[in-house]
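For reference, the chain that follows is the form predicted on its own, supplied as structure tokens.
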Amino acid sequence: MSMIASFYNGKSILITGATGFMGKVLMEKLFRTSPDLKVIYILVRPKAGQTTQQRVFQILNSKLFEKVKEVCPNVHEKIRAVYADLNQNDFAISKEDMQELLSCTNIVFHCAATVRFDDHLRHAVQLNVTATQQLLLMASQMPKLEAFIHISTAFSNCNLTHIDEVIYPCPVEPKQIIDSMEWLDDAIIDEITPKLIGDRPNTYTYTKALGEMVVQQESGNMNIAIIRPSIVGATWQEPFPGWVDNLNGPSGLIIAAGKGFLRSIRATPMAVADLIPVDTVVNLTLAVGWYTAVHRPKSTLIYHCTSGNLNPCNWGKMGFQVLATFEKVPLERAFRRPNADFTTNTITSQYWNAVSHRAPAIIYDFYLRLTGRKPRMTKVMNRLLRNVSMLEYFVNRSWEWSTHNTEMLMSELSPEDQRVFNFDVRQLNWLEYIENYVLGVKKYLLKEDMAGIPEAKQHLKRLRNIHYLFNTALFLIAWRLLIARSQMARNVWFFIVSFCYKFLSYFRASSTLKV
């Protein structure tokens, strides 16, 4: 019997960010391996016209939870949705709900965060720093609390090349940043943001670093641990390979390339693509929760959940693997209309030109206007290019993360726990994982029918032929214009034609003599 699974049975667990990608997988794993847990509290706010309970039902009725319903048929009764808004003081939780949370919670998993790279500093501070501070204050009032697990990011200190499992201080104290966000207007915040984040690329990595400082400063006597995952991708093994439900990280790039929106990205081929499957992160998280509660380390331990040091895969290799998968399992056309696609599927490490991406979008929008339809491709392409530009920092650099604590924890687990809560990324086969990833994007994110693969392959072939024809025509037009303006170009052209003619004549004569 798994010690970790047994530990969570009978526990009352609070999860923030439970409606997010990682939060869903975390809930699924808990219910599947510890079906006798008492309750999972999740902080939810109404969204898109749905009540909190409707959002919970939508999550539980997804394919992700199919196996859970077999081992835990009463899973609906074990989820307690608590109305909360992390943008409000005390999260706007009612007094009755707050009292229940404070008196019953045994374990806290703090997964909630804004992951938008271009988020305004005020909003990023509120969700990644202030909300963490308020949750820690709540946790300090929980008499039954056994462990508080904070999910950060391996890129919180991406301004460094080698990153140890320690908390690095920021020049300005988190409390000063929190206080200043309350009275500074947006214009001043916009002006000082570049100075505050320094050599970090965006507000996300900066505020996640501030959040870690808050955890360190507000930990008190609580048993706290911090987990730093790198780029979180689709599931590797559990509950089944390739499950994904958001556009973050590689998922958006896979869709953009597979749909024909993205022809190339600016990346360093040999830079390590430090991708980590979401189920690997969840397994480590649950193992850390158990270890922190049972062994009660004297200080806050940081665990890096990365792949680059143990099982590296660079961006060039990953790009080729994605392309190879497209040949087997191409994504369907971007729109149902046959004239919707305007470019082909490639991911390269060459420097790309934004004009080459926008021009087809502008042409296609012009066509839509002529046919009385609403233009949309330029807007889609601008959004895509903006997102890709924000990823450039991460696809052109490599980092080294020490993993002493993660390896120590692995050695502390029994063989059964190492199997049930496997976070050993050295066992990951990248070729198989990327293929399952693309399949998962097609099935679970885009909701495409796998029966349409033969048609999609034919469509991909047509697009490739159009691409070759277009490039050939473009080359001939450009060369003809050049010939008309340059005597040297005409001489080169006549030499090439003459050489080809003589070669064909020689080949024909040789064939005749042999006969």
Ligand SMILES: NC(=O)C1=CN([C@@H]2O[C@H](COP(=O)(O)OP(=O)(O)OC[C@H]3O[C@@H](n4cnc5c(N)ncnc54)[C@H](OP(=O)(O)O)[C@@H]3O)[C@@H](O)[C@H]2O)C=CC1
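Between two forms, the rigid core is the largest collection of C-alphas that superpose within 1.5 Å. Residue numbers count along the first chain shown, from 1. Owing to the predicted nature of the structure, the values given are computational and were not obtained by experimental measurement. Compared with the form predicted in complex with this ligand:
Relative to the superposed core, Phe475 undergoes a C-alpha shift of no less than 2 Å between the two forms. In the core-superposed comparison between the two forms, the C-alpha atom of Arg490 has shifted by at least 2 angstroms.
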Given for the second form:
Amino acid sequence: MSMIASFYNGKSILITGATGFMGKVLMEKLFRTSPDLKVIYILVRPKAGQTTQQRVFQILNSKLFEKVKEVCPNVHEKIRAVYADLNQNDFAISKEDMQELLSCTNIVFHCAATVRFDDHLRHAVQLNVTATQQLLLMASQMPKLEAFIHISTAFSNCNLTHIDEVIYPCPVEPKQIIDSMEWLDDAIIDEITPKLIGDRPNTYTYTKALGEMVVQQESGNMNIAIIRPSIVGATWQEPFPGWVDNLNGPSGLIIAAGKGFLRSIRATPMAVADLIPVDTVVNLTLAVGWYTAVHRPKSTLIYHCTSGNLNPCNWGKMGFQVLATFEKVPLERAFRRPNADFTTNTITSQYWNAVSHRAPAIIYDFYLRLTGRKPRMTKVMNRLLRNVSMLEYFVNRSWEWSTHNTEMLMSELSPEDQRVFNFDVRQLNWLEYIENYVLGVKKYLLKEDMAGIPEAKQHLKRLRNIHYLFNTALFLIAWRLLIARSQMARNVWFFIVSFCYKFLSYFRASSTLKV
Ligand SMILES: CCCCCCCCCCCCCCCCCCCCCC(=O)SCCNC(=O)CCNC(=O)[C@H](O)C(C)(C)COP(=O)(O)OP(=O)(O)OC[C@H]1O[C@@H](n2cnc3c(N)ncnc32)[C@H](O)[C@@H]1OP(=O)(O)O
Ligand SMILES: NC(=O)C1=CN([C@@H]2O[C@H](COP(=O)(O)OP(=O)(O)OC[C@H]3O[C@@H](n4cnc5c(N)ncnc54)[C@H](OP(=O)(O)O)[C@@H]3O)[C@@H](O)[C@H]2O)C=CC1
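Previous: the form predicted on its own; requested now: the form predicted in complex with this ligand:
Starting with the chain above, the whole complex follows.
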């Protein structure tokens, strides 16, 4: 049997961020491979009109958990949702719940974070730094704690190009930042944010770097490890290929491209697309949890969970495969036909934004107005382009992450564990993975029915015809205007017409001679 799977049996595990993309896959794998685990405590807040219990119920009844229910039919009894808000003091956890968590927890997986790039620094610090500090304080009071696993990001040091499995200090100490957030007002924070984040592109990467420093400083005697995944994408294999349930990272752009909203992007085709499937990240996380608890490394080990140095794929190849998949399985009700132009030039990119994105949106809004409906496409397009501009930093650069610790861990696993908790990204076939990713976006994220594919293809044909018709009409109008205003255009027109006439006469004469 797998050593890692049996390690988690009988354990009480605390997960933050369990309602998130990665947290759900982590829970699913734990229940499926270690159905005899004692309990999983999850810190959940009510959201979107749902109580914590309703949220858990919804997760357990989702497609992702179908296999779990076969292996572990009493999964509902093994999950304990603890009301908690990581933005509040002591996470607003009740005294009784806190007592239970402190006395029972064996392993902590800290996944919760704000992953928004444009979050206000105060909020990002609260969640990614202060909450991490508070959780470490809680963990230090857990007598049965065997390991604390912190999920960071490979981009926490994206201001560097070569990144080792070490913690790089930020100029200002996290404690100072936490203190200053308490008394500075929003306007001053806005003013100092660019200076604080320095050459990082956003508050997310900066606060995740501060979070790592906090982990290092507050580790005390605990067995701690940090995992740094790169861009987390849909599942590769488990529990089934292509599962994804949020718009982060490439998923949102795949939809925007498939629906024909986004047809070009400022991106470097040869830059490495460091995607990593979410099940690979989860397998590594569970292996790290086991290794950290059992082998108790002397220092805090950092594990890069990246693909670029072992099995690189680039954005050009990815865009090509996304488009190829949309040829076979198009999305329904596309706005325009999918296309993926990559340009590295800012002026060309602005030109395409005007011609290929904004102009069609304006024309469509004009059509909506004419038909008595409310125009909305320009607004949607502006928002999309703003969002895309925030991702551009990551698609125009390549990074090198060293993966010594991750490779060391792989060599420590038994062949059975290497199979059950596979995180060897060298085995990943990119073309197959991207195709499944696109299919997953269609099925699980957009909830589109595969039976609608013929209609979607028909719709794309109609869009192609409209496109040809529109271009022909545009050309004729432009030509007509030109002829009316320019003698030279008239001469060219006369030349073309007489040439065609002569050619036709010659053709007719030669065919008459043959008869
Ligand atoms: C020609 C084209 C061809 C393409 C072909 C395709 C080829 C492939 C090319 C691929 C290139 C990929 C590049 C990826 C690079 C990623 C690098 C990551 C590196 C770091 C990795 C990490 O370590 S970090 C984790 C990742 N972190 C994010 O990736 C957050 C980003 N993102 C935000 O920072 C915010 O998103 C941002 C943007 C501020 C907007 O913010 P925003 O407010 O304008 O828009 P939102 O997205 O919030 O919301 C808009 C509406 O979507 C609804 N919605 C929101 N989220 C939802 C959810 N999860 N599920 C359901 N629905 C959701 C929401 O409810 C709104 O709906 P409504 O309007 O009705 O309310
Ligand atoms: N996705 C990616 O591409 C990458 C992610 N990572 C890291 O992986 C981890 C998980 O990311 P991912 O699953 O994608 O992120 P999600 O945004 O999907 O999930 C974030 C989780 O944090 C929880 N959370 C946020 N704020 C609070 C709060 N105030 N109180 C309680 N819970 C809260 C969310 O709960 P709720 O559902 O209530 O909002 C959710 O469960 C993060 O640490 C992230 O930095 C690293 C690299 C890449």
